[in-house]
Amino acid sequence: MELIFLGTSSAVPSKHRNHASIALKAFGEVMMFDCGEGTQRQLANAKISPMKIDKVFLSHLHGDHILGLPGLIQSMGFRGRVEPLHIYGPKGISRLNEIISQFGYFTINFPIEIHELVEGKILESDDYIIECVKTKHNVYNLSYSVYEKKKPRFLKEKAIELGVKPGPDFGKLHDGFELKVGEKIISPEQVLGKKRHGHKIVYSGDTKPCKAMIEFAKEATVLIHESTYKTEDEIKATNNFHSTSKQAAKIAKEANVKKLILTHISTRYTNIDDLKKEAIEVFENSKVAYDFMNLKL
């Protein structure tokens, strides 16, 4: 799993920060968290193709989040992209999906498909699960999790020594099929370890602090939560409905997760060291994102 941070300012670009925009490559795919102005020059200089992203998901309709979407639909038309594009977003995307559509002059021949959300599971497949669940901020807001489904160790020795042959049986026997060996039954518990769990991910868009999003952070992996004000100007956070960096941490103690990354910076600050000196006062594994900043995990 690789994250990689498009933008990470707020509602204002700066020179060194874009608008919001996150790519998530992980199970064979490239997902994108978010679609401020800009995003698809930072797909450009990050070596992302716009054509390999084939759902985008957007926490709330402010234009620092989405007014790069049209300009990224109608780049894939260009490109002559076929396959459909899904995106999942809170209500209201498929009147912005209208929107697009009669944005200037152009010509797409692929499915653009709305989903609008609700709280709880959005997609499951073998590989993951993704979720969703609503938090405070002046708009309607969705903050996401990407949970990895982790399979259990597979014995090999073990399955040898029960008579299964090295192959395509391990393969069987791994994905959660029993198997005849002989006059035997052999059962997948009996060749495969504990219970193991896969990374968690955690991206808040645009809120202020909230109960919602620790339960919903609980033992992530790795929480990105925005960050647009220092402390001091917590009252300006709070009546903007914004986190400062404190805030933040303090969600990442309390959900016990074990790495926090800061985003939604505000232009206001040039001195970042001072947000993340904030937060590492409250809980020491903090960073503070900067563009084209690769994780993997």
Second form
There are 2 protein chains.
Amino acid sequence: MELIFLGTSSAVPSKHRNHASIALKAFGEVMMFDCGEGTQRQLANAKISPMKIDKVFLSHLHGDHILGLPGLIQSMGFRGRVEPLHIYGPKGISRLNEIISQFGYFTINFPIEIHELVEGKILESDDYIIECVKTKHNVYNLSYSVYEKKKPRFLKEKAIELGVKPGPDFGKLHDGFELKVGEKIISPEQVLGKKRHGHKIVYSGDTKPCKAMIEFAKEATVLIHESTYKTEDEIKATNNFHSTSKQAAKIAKEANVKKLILTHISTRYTNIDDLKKEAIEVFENSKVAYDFMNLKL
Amino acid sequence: MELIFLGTSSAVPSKHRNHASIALKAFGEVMMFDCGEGTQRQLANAKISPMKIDKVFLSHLHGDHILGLPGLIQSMGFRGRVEPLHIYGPKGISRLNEIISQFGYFTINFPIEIHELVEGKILESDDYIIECVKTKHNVYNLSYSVYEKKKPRFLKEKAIELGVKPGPDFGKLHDGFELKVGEKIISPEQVLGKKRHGHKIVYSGDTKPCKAMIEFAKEATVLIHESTYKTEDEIKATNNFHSTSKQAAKIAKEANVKKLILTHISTRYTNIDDLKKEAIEVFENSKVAYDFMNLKL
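For comparison with the form predicted on its own, provide the form predicted together with another copy of the chain.
What follows is the entire complex, opening with the chain shown before.
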């Protein structure tokens, strides 16, 4: 699994920070979280083909999180895409496709499926579960979690002992299917180790610190939390429904996550080290994201 | 006068080329020609405040020329803009404001005046005349010209000879007003030199080579012409209603312009020197634009 931070600024971009967008390379695909203006160019610079993206998750419908969508969709069209693109997001998202298609001359030759979400489980595959929860911004904001389903270890020797032949039968049992060996039925439980926890990645979108986020981020491997402001600007953060670095760190601590990545940094701050210091005082394993930062899990 | 090339790619951006946009610093303001995705960030990098832009001229309504507008407008709003923004463009532009304002949560606190243009003179001030002409793209495309009105030289010694006192009276006469000196009426013609030609800047937008452009660009100081393709891809250029570098150079030659700047370069070409060479063979004073290229006139 690999997280690539395509844009880490807040409302206004700077020389070194583009608008919000994060790519997750995992499970043989690339998922995108938010898509601020200029994201297609950031993808090109990060050498990620837009054709590998089938799912875009939008936290909320503020421009700095969505204005890269029309250009991304056009780029996909130029490349001859035929596969559908799924766009997930909060209440109000259902008209997005219609609005984009009215924006100048716009031809979309592939299906765009818009999914208006409510809290809870969004998707489940053999490999992952994706969930969302409503958090506290001045417009409807969804935070997302991606939970990797990790299979228990396969106990090879035990399987051989039970008469299972190495090869495809090992796979069947590992995938959770029973197997007939002679007259005996071997159940997966007989040849599998303990339940294992996969990685859990949580992305806040834009939000004030809130209890819902603590619950939602519990035991996450990585919490990517917005940190628009420094502690000295806490009043501004509160008024604008954003978080400070310290507040994000408190969430990380209370949720007992492994790693905190701060993002959505206001371009008013030139000294980013201060944000990191403030977070580390509360939660040690804190880092400030930068554009094209690559985090391998 | 200063031309700043903010974006010089065609449909798809690359590491070094953003989508189409050109800023003209002149007459105490900044005019913008086209506004592709990511233009607000290019402006920040070029250290041009969006607050200085009062007029945006759009050549046509393809995404790579307009998708930076919503973000630019939002940025202006964040900075507390109250002055109106004028957006000029071809047929179909009148709904632009309505479409942008539906795109997510969008609050615009300043007036946006949309001007749907027909060919001819658009604006005239004491300092300049702006005109447009329809050229040949697969959608309605307008090419623009900015003509600088240059005052004749003021003949100081002649004015003193005629009894005019140095100071504000010089300015009045230079501005074309008559002046009473004692019993005599001094007319501006008595103290002004020959008529002078100001700079003429022409920007093509997206177009095939066409006669209308030759007429329109006649004697221009600078012709900024699209050159999406190399000569070897002339068939593609024709099919897509674009120009090759050689075709752009022929226009420059026939219009007898002083300088040709090629822009809107397809990102398929890594060797830009070839485009320049092809143009120079036809018209010597040719140059290929690059992002943040600054041309002082």
